[in-house]
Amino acid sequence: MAPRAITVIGGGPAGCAAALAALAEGASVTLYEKSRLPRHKVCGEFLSPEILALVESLGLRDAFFAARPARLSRAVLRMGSREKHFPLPQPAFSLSRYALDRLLLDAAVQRGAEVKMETRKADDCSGQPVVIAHGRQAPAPKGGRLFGFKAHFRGPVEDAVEMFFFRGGYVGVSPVEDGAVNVCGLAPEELLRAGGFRPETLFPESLQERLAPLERSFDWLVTGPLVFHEKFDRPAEAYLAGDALGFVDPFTGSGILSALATGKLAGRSAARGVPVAGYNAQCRRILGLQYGFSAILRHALSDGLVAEIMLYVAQWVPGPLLYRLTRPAMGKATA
């Protein structure tokens, strides 16, 4: 019997995870990616501890550690004069999207995926399973839109992921491989536009002090608008994975974890002939609680007073509990 032929649209973490999972099931895979890879992308680049089980299940443990990800042991939350410090339940990691995308794409090619650097639409793939992992493509009306930004810096490195909150936005700071520091955040379009889309004009004093000994390595990358959404219940003939399935607020630090988890599940489901509705139900079980809790926090952050109250209350909530509420339920994803 000929192997099942799977089409994957999108060569980022979700698409490559789908390709690797489908190949492991004996399927043949054609992967379409319209952009040149690898490349730097706006991304927090934080990898939750659960990432290890996923990379192991994809047969990538050795390659992952060969990329020299930074190891993180603690978290710091800052808003104005308020701070919260807590150890992470397990060590986390941080790896640039440039290095991660190269690692994943190389593995997919080495294991037999055919990669075509061109645009492909799901409608052109009738008669075979399709995984759509092309990232966010949701429209956003003008007014109140959010944009993301990122740059790498050089200088003193901490073993922490640090979050700096300000009204309507936030910035995360964490080390990545080779001694670089990733600074990535989100802010309303009107504030960025007022500052000439130079993110540093928005930074609170605490963040300016943190970055003072660092030197920026490349120009700011800006992307958007960012639209938070989920499509767990959307009728579809294709398996949606990664940001194409749902885009959760980046401050959770779980975007790459969710992309790999849903990508792996999509590729395996496509290869096994699992109905798309069944796949969507599994994704909801993995991501539903996280998406709900993150939506509550997103609305709170848009109101300065509520955000101050939230951070004050957070000082009395155990750090590991806050952390768990923003994690996907990974048990089913790593099996």
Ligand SMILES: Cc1cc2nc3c(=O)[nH]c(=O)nc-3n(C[C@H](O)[C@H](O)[C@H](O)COP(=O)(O)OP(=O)(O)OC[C@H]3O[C@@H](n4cnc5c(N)ncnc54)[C@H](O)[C@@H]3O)c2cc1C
Contents of the next structure:
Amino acid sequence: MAPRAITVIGGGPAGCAAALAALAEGASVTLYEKSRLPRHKVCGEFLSPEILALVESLGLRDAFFAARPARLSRAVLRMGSREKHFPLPQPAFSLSRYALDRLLLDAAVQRGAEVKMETRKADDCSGQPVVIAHGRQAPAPKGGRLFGFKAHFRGPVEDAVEMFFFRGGYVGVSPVEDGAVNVCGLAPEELLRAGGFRPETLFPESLQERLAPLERSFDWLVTGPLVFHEKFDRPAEAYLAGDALGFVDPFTGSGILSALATGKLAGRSAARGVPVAGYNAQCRRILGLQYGFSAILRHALSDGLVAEIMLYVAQWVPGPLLYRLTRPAMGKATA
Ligand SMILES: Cc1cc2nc3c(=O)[nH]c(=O)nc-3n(C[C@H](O)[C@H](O)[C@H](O)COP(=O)(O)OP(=O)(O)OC[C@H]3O[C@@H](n4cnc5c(N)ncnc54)[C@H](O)[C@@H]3O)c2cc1C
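Same protein, different condition: the form predicted on its own was shown, now please give the form predicted together with this ligand.
First the chain shown before, then all remaining chains and molecules of the complex.
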């Protein structure tokens, strides 16, 4: 019997994981990617510890460590004069999207995916199993929109992910491979616009002090609007994966983990002919709690007073618990 033919739209983490999982099931895969890869992408590049089991399950352990991801053992949350420090339950990783996206796409090609560097619409793929992994594409009306930004810096490196919260936004600072430091955050569009889209005009004093010994290696990249959404219950004929399925607030640092997990499930489900509704239900089990908790935190952060109260209360909440509530429930997704 001819192998099942799967189409994957998007060559980011979700699309590549889908391709790898479908290939492992004996399917043939055609993957469409509209952009030239690799490239720098707005992303905090934080990879939570569960990523390792997932990377291993995709047969990528050696390639992952060959890219020399930075290891992070601590988290620091800063808001105004308040600080919260806690060790991460297990060491996390951090790897530039330049390196990560390249290693994923290379692996998909090496294992037999046909990669076409072109834009593909889902409507053009009727009659065959399709994984839609085209990333965030939700529009948002002007006013109150959030935009993300990122640059790499050079200078002293800490083994921590440091989060700086300020009015309406936040910035994360963490090392990536080869001694570079990722500085990435999000803020309301109007505040960024008022500062000429130079994010540093918004930075609180504590962050300016943190960045003082560092030197920026490339211009700020800006992306948006960022629209938080999930489509677990939306009837669909295709398997949505990664940000196309749901986009959670980036402070969770779990988007790539979720993209790999749902991409892997989507590729496997498409290859095995699992109904889309069954696949969606599995995704809800993995991501539902995290999405609920993150939505509450996001609402709190967007209100200055509530955010102050939350941070005050957070001083007594164990760091590992806070951390766990913002993670997907990986369970069988790594198997
Ligand atoms: C400010 C910010 C900070 C973040 N920080 C982190 C973090 O620290 N850690 C973390 O885990 N996550 C983080 N994320 C989230 C993370 O970047 C995403 O969750 C992740 O990129 C999702 O992967 P994906 O494969 O679903 O989508 P993408 O990475 O967006 O990949 C989609 C791909 O599809 C291609 N494409 C789109 N349309 C088409 C088409 N029609 N045809 C062909 N190709 C197409 C695109 O070119 C792209 O390469 C952050 C996000 C933002 C905005």
